[in-house]
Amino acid sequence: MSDSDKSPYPPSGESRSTFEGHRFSDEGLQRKHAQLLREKEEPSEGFSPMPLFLVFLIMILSFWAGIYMVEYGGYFDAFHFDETATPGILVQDTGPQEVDMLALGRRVYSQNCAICHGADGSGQAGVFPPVARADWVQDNPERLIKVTLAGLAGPIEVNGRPYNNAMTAFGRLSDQQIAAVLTYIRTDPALGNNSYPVSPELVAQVRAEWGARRNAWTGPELEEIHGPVTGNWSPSNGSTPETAEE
């Protein structure tokens, strides 16, 4: 290239040969295009296929995750996670089995009741009444079943102290779960109560009579049905309390 071609001002009436004569010629474009092809793949429409090793890796991880959930999922139920379930053991139907009502009641209590009444059953002063060493708990079990099914609202007195709050209805629990949790709080020595257990049959009986109720019970309503809370209720047949063991 001569010095005249390097001049920023081309001769009068003439174009710069380096600009129009060579840069955009067909031959020059082909050379540039060939250079780009060597450095970068030719663009195409659509997406590049996923590598096979990545497909197999995703399939293996999905298969492993499914096995892990089955083996260590802990058996989820409709409402709660059962933290006492033994992982990795499939439940087999071997017919009717005896249920440890204290163990079941303790689990139901921890999942539904402990958040308000406390893990130790001591409650919260003026807000949530205690269930440990409580006259309401050791009184007529039908009163407690009604409260569990439909809830409780308004002021009450427990052990002579006032409380004014609302208890959630737990009618979604089964008859056995309600019987178990009430048996637990009424008979477990750790809560200081020494009353009578509650049977699923009694819960079913009360549910059949009062289960359609949608409004929470109040203290006066329950007192009108069952009388004042005394804390020393006993069955009419005079049988002795059943003391549950840990």
The other form holds:
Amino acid sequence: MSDSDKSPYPPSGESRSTFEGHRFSDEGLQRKHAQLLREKEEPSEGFSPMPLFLVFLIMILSFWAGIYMVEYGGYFDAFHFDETATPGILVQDTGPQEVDMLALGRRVYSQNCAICHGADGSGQAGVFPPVARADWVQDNPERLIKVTLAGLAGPIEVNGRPYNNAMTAFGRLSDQQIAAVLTYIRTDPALGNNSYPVSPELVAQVRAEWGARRNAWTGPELEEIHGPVTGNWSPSNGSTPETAEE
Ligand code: HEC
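So the form predicted alone is up there; where is the form predicted in complex with ligand HEC?
Then the entire complex follows, led off by the chain already shown.
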């Protein structure tokens, strides 16, 4: 024993297993182990509780999100659009609020029409007719409503230039959205047309009469109903179907 206390090596002539046994029975080592066990905590696995402030933070955030959705969620209505909405409509519901038709129309235009007619309304030569500074746009609004509801196909002339292409139907837009987009292209100074606004009531009226139509309009068909495109049509000087035939 006295020999092994001094040398870390096994006494000569002993095998390795004996060495292990020898080390294990070493008093100094056992003392060290005892000390370690006493002073150091055993590492252990398990769940530690979430910090309390995090629980409160998540609760406060969920509460805030709930209030936010009620205030600004628009009742999750796809067609709910109100540029002038003020927060707190649930508390003081004053009925339908006035909608900024130009702002709504600009949005409807950029989402649905700009892809063909261009963001600036200038179209694409020979392919997509312009809506900026266009005789059609400043003509009878009912013609435009029909075009928007059911589409337009075949040869037409816009500003004296021929086009022979097809426009898709936008009947899925609401009366208000169609009125707004047509008001936008007819009156926004940026597009250079100088005409009067289109009301949702007029769109509803045309939809009631022609909403069932599925195939696109053609230029001649519309001309038969509304007369030729002049570009300065107004309800007072415009040709009604009756006067057009005279
Ligand atoms: C897929 C491309 C396309 C989209 C999208 C489109 N149009 Fe058209 N639009 C056309 C084409 C093509 C014509 C001409 C059709 C023809 O040649 O008979 C046309 C014609 C018109 C006309 C009459 C001619 C003129 O330029 O003044 C108006 C008005 C019009 N579109 C408005 C709209 C509005 C409003 C929208 C969005 C709601 C819209 N278009 C979306 C392709 C499109």
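Numbering follows the first chain given and starts at 1. As the structure is a prediction and not an experimental result, all values here were calculated from the model. C-alpha atoms forming the largest set that superposes within 1.5 Å between two forms make up the rigid core.
Here the two forms are laid over each other by their core, and the C-alpha of Phe56 is off by 15.6 Å between the two forms.
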